[in-house]
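The chain below stands alone and is given in structure tokens; this is the form predicted on its own.
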Amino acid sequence: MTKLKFFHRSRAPFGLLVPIFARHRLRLLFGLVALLGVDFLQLLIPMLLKSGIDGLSRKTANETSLLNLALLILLIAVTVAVLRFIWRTLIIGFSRLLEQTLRDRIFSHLLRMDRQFYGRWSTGGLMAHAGNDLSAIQMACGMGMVAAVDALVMSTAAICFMLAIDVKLTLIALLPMPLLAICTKILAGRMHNRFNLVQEQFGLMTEFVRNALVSIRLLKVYSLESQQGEEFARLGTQYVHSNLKVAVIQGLLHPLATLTGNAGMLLILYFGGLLVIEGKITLGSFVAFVTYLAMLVWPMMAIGWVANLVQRGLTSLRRVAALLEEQSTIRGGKGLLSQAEAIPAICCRNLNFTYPDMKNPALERINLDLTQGIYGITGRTGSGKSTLCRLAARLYPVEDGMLFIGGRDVNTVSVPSVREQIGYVGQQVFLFSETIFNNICFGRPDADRDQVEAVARAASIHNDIVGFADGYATLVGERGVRLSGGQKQRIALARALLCDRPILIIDDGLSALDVETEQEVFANICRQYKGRLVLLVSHRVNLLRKTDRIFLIDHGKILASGNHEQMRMASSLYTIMTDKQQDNA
């Protein structure tokens, strides 16, 4: 049973490669034919040398025969060069196509995954999968496959020719081979573990650099440049040490193969020389035998190299397969919720949700009926407000019958069709290292300049944008590093307004705005979203009091709901929040 499980486990990752190999089978077939043609022609040269040397020994060779022999060898060499170009173009080209296919599949897979997945996987680790791991697979399926086929064909054919010349001499020449096989097996097993560690440490180092660059301003404010440099140096040292351990294995495999080949050559020079002296084989046969043995040195050296490439490739293939086996926890049906048919409504029925690895629920028995209008949500930090917004935007899974968008259970319709009903502005604004124009029209790439400017005015960011030297063509830098917090929030809001969807969710997305700008933006939202649904998370009472209804959430439960005056009468917590803000005004 254990062996059967191991067989299935080791075989599973190859399912990624089989369809790609099948798709390019003709390319591979012609490439392998060209490779075998090169091997066959190379095996002919020792026989031609044997013929020429035997002719010289018997004094039967003449100028014409030697010239013909030389021209034939030259013709073979030219043909080998042409065929070698063909197989390199076809097979190495295939390995690059395989790498591209896997990279596209990984990227598509990552786009489908949910927030829980990204909580388990670091960005650096994912970058390592799409970088180093794919390179290792490409090498194994390119040069690794070529070297394996070439070594197998050359060694088998060379041994057959050697046996045809002298069986005993061939057995003597092959005496050191078992030692090489045993050493390769031991070293290849260690190679797998060490290379896996190298890939993991590369992911850690990549993630560290990414975090440092993203938070570069924070690092400078706290004067942590030297500390970060030391930490990066420590990670780099670990990575180098792990690579050196891999290099030790690689360094042992190559010399062992060379030593084995040279040991066989030494035995042949002695025993083969005796056979020539005794007249049991001709001088030409001896030269051909030595040439074939020299051809065996490459396959023996290739054993170590191929073992290295295969171990690296298998390790990386298993890592990529494990990544692609991850499944999104968000379920969706086959139904479609079109924007034209959808009712702007969010309904919760005893909605419960607990984050993975958390004991206490983030939301508990939430019941809401939100239709057309503007609704405010408030409460203490960590009370579950953002969680409710994320569930509505289908960023986390919910159970059947708990959440309804546009009148449909979210689990009965496709996830994209639900998300297409919602414009979302989150707490943490993300801007691409692109122009302001491209950041705003991210959700609608076909939008024209007038449409982008219209939503920028609605978000009260137009005047700020035209104040920049390049206007809408201004590059905002990594994560909008060149902009203030309020400017980033308003650009994100303009992006959501441009999508013009039935439901707009703003999860504390106006917190960095001053009171005057906030009121202006809110008035514009009221005008644009009249007859639709706006869900606004905020702690500012002056903003909440203008909404149609306020919901107070605490410890994952709705404590009270109503308009501003009703909330002051019904909830002491809301009253305290209101009084504190008025005192601080």
Ligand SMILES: Nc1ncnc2c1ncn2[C@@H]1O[C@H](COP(=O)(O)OP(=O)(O)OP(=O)(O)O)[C@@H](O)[C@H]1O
The other form holds:
Amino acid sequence: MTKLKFFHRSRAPFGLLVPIFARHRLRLLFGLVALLGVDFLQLLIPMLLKSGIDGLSRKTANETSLLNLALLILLIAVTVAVLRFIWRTLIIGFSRLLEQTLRDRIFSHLLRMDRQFYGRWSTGGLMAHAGNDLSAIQMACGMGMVAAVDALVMSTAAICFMLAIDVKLTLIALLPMPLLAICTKILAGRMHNRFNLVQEQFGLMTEFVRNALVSIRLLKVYSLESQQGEEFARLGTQYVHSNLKVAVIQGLLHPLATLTGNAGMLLILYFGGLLVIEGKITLGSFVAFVTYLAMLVWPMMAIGWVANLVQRGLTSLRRVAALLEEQSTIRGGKGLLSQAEAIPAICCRNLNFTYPDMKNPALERINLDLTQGIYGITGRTGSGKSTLCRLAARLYPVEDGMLFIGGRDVNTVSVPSVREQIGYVGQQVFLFSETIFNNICFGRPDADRDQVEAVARAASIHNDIVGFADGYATLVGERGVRLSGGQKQRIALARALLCDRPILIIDDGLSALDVETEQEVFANICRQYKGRLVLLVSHRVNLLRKTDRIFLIDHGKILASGNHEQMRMASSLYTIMTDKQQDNA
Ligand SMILES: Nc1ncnc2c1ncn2[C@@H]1O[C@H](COP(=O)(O)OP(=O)(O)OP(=O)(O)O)[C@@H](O)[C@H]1O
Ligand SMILES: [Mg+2]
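Switch over from the form predicted on its own to the form predicted in complex with the ligand, please.
Below, the chain from earlier opens the complete complex, with every other chain and molecule after it.
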């Protein structure tokens, strides 16, 4: 199993958030005002208590004044409840909108990335991004931000009120607090690393499940269910262990904060009590002081919690920002290859290509000049046929001056405008879990029933489709469970034929068909693509001999080219390959 690689560290993670914060500034502003309103009103309550108690101890309070005080406290409590509802709706709502914006950006970014990127990245790793990282950012920007503002305002204000009551007493009460700050800092640092590990292992687990479910039939054939189950249990145990390590630190933070708060309370009960006995502060001030100190405990606990949320959020934000900074290596120019000027032509000039992270080139000094006609490409397995097709379909980057499509260097025109010239049937057919109809008209969603039927007939799949109970509305299960290999190939071919582009590339796309069907489909393609360019990768001599020209590729180089007869004279490899088929036939 490949280990997930996490990205380089992003240089400007906050750049991602600034525009989103700016767009929702009014929502945030009102939310923060409501939050500050709650804090302010909460801080008033001890003051009211103080005046009530002082009134009682001076015997100046009467029934009406106490009732008024109680009503005022009730009014404050109701206002606090309303304001709390407002800030929660506004700020937590904001964090959800932020999460959605980032999710949309990640998804459209993923759609733009090239095959190299997907070679580097496992699906599990990407899913971890979309799930865990986004929710960590959402938490940090929602509850994290609220708790941070709340803790800052409440603690500053509570300390100010405490100072106003008695400076010395305040200093004594705050004595244990720096200890808490230092411990939080050390613990939060450790948390950062451990959280990284948790994310990585979550990615591994997701990838494992995806792999197992995609290849479930294979697992059953090889009776590997229990072995896979054990492997998953092992990954799960690792994941839980890493999470437990995070939990240990979280578990330490909370009791530490409460302990510190209670230690302060102990000091105040003793020293504050003495001040009341000595008559230096009133009983009301003492009660207010204790209430303020109790109010400090929550911000102190919040520090640990916020540190945790912010650490997680920041780690995730860096990863998401780095993901969004990754660029597709296939970058075309600004020019457009318009349909009108397009000439069906593929031209390679000393084309070299090496897959990323590979030592040997997959293609070397390929020179081709293909215009209208049907061209066959053949060669032993692993010789580079599919690579050539993928390059022509702009699935991998090429150097300048090596590949020309429709008469233009592909690097000078935009990637979509090149791809719009090409119909491509890959070696591995992919069908969506959709109806057959939608699978065929994937590249042209506007196509009507007649057009879809026409290409299905040309691809010789129409009769199969109408034989299914639901006809064209038949659902293709995940990865085309209900279709044979040949049927899938013909549906993929119909899909490409429907797009009807100047160039058609078929990478071994007729290999699963019987000889009769293959000949019929080939004849239909030749008819539809008369005057255009067809590039057909095949091992079948019966097809190759009908093409205008054959290219034999071996070890990434063109060994020979010509029509069937010329090739038999020129290349011993071609002769051996074709003789073997004739013997088998
Ligand atoms: N994504 C990839 N990353 C790295 N190397 C690759 C990749 N795809 C193919 N190769 C290598 O490039 C070479 C050419 O592969 P290619 O798929 O073009 O062969 P092919 O001629 O199409 O073979 P086949 O007849 O089996 O389809 C092989 O050595 C293969 O191992
Ligand atoms: Mg191939």
